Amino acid sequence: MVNRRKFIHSSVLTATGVALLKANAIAALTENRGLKDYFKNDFSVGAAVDSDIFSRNNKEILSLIEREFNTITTENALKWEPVHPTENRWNFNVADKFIEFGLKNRMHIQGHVLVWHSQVPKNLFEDESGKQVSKGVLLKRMENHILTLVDRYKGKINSWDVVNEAITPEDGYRRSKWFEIIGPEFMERAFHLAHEADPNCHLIYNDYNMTNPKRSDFLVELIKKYKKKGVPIHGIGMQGHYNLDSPNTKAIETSIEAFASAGMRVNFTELDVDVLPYDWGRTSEVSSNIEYAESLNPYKNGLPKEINDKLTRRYEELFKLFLKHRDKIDRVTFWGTTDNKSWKNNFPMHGRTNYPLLFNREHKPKNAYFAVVGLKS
């Protein structure tokens, strides 16, 4: 084992430290050792896998996933629109390949997602004439969707994101069509249906910006109400779409502790670190918009050393926090596999080039990877 104290000072990796970590980690890679092995006694480590990787049988990335991760999440294959595009049509092709891969590699399989206001068929909330459906009709559609999916993969999918992004700091419950038509009980019903279909499945509520006190406080109170009413909710998914400098680790820690105190297992479900500027202000002036677009995409030809170093330190501090609370955390999942497979590349505009993950566009581990595994060396 390498003694990290010889080359890491004040949580900042020295050049010598990075070199030593690389040497040890690269040696481990040749032995087919990955993140899952370093953190095997702490929590599961996984990735959300793009449908394209399975449909195109991308063997290089699939091999990387096999080596590095022991849990996988469906990035898009089980969202309502791709898997259930019309009321009487289902598309299980990619999802079945995903499940087959996970079972073959003895992975924890995470289903994403049963109920969400986004990426749903246009007519989900409408009848044949285009009018808004009744509460009874929408409840029936939700029941059919959840029972069909959860039952199909019963005993194969280990945990589900049952409801996604249904709470806002401003309004409490998001004023989505689910809320507008059914009311707040749509969440309770979704959890009950999922539990009915697979009583052994771990059921999760998933959301972003969980460090916002208004959102987390509302959710903690909701969890308490659910527990009194017997609603089968078992865990919280903190998405973890972070930036280089926010939120601070204290805010993340406060949320971990709050959800754990409410009796929830904590999962980091969509971890990535955005290295690009994130000022979304706009103007109507065309020339200004062009300049604005360029300012949001400054690293088209590669990441400067200064920013790469910040990314390395950010991931190191995040995983230090995860290790500190390993007794509360079940899973840390990255939202994507390699930098070129991240949704951050084209958000909020097409062509934006980002570097948010531990593996680069050539599918090689970055300095941030070596810093993370160095915590366990």
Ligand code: GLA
Second form
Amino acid sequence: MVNRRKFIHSSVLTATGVALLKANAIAALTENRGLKDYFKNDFSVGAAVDSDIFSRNNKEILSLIEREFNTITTENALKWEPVHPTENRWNFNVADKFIEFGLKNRMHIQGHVLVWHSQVPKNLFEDESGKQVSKGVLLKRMENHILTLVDRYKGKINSWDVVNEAITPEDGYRRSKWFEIIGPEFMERAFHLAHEADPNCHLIYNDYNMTNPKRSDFLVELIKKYKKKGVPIHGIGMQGHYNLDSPNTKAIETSIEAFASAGMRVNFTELDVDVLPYDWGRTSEVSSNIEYAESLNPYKNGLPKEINDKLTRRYEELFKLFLKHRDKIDRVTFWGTTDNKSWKNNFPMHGRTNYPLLFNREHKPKNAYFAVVGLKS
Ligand code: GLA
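How about the form predicted in complex with alpha-D-galactopyranose, since we already have the form predicted on its own?
In what comes next, the whole complex appears, and the chain from above leads the way.
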């Protein structure tokens, strides 16, 4: 036991260390133990699940999810556009399957997402003649959407991402249609509505690049105002779309501490680590789309050992940090299950081969997985 820990806590994972961890973790896999069991006294561990996995009933991935995770998030099925494409039409089919799966496996079910500027129906902000709707009309649409969805899954969805990506480091509030038409109060209204529909639900504000001090300072001030006014916000979702070398763990730690001292529970809601080179600014803005360049897709035939080692160390340092702050963190959710399923193969450039998760294209745990569970073995 002592030796095993030595391997993990040395900054460089030796080949023998990894081999030992692999042997232990593989034995655990055959007993059906996974990430959720290793971290059961620390935080829950989850994945965002693609609609396709439910609609095609992909048994192999579903059993991987059952073994590894105790919380699930819908990757897309509960976003406004797929679930509520026109004012009077709702598509609950995939979302219902997702809920059924989560309930059957006694998982914490995370709803994603009630109010966001992206992946909404084209005419959400317009009337029949294409003119921008009034504040009153948009508030009514938001109310109908939130009350219907939260009420439908009341007592089943344990926590909702109520508002996503409404703050920018540049200007405070993002100049979205929500902001433009309703004003900044759209956010607090959304939290009140979700709380009204399910008073026991844990309500989260979710965003990317939360290590940017301008964004996190703005958010901390907003939380303080909300607390004074009695706005029901309970947690912060740090998306966690990270790179191999940034942001550094000190910056992540500073944000965890800032949100926790503002009275928020902290959740890592969309964790992945992009290993590919980039020559654009760092972005998680989903509307960005950069033209394909062969030179920025260097690992089509496999990840070189050196980069795989970096990825392993990156995940190891992230989970060390999460463990250090386990009293503040409720949940660590990966954005996807296996590398081939990750959005990072197509964002912000379409058609690349990326390796951002803990399970490879053959659905097998990677060295990063062994290093992470090694912290608890
Ligand atoms: C953002 C959103 C997620 C998802 C990812 C990319 O982070 O919150 O719903 O769209 O982008 O897939």
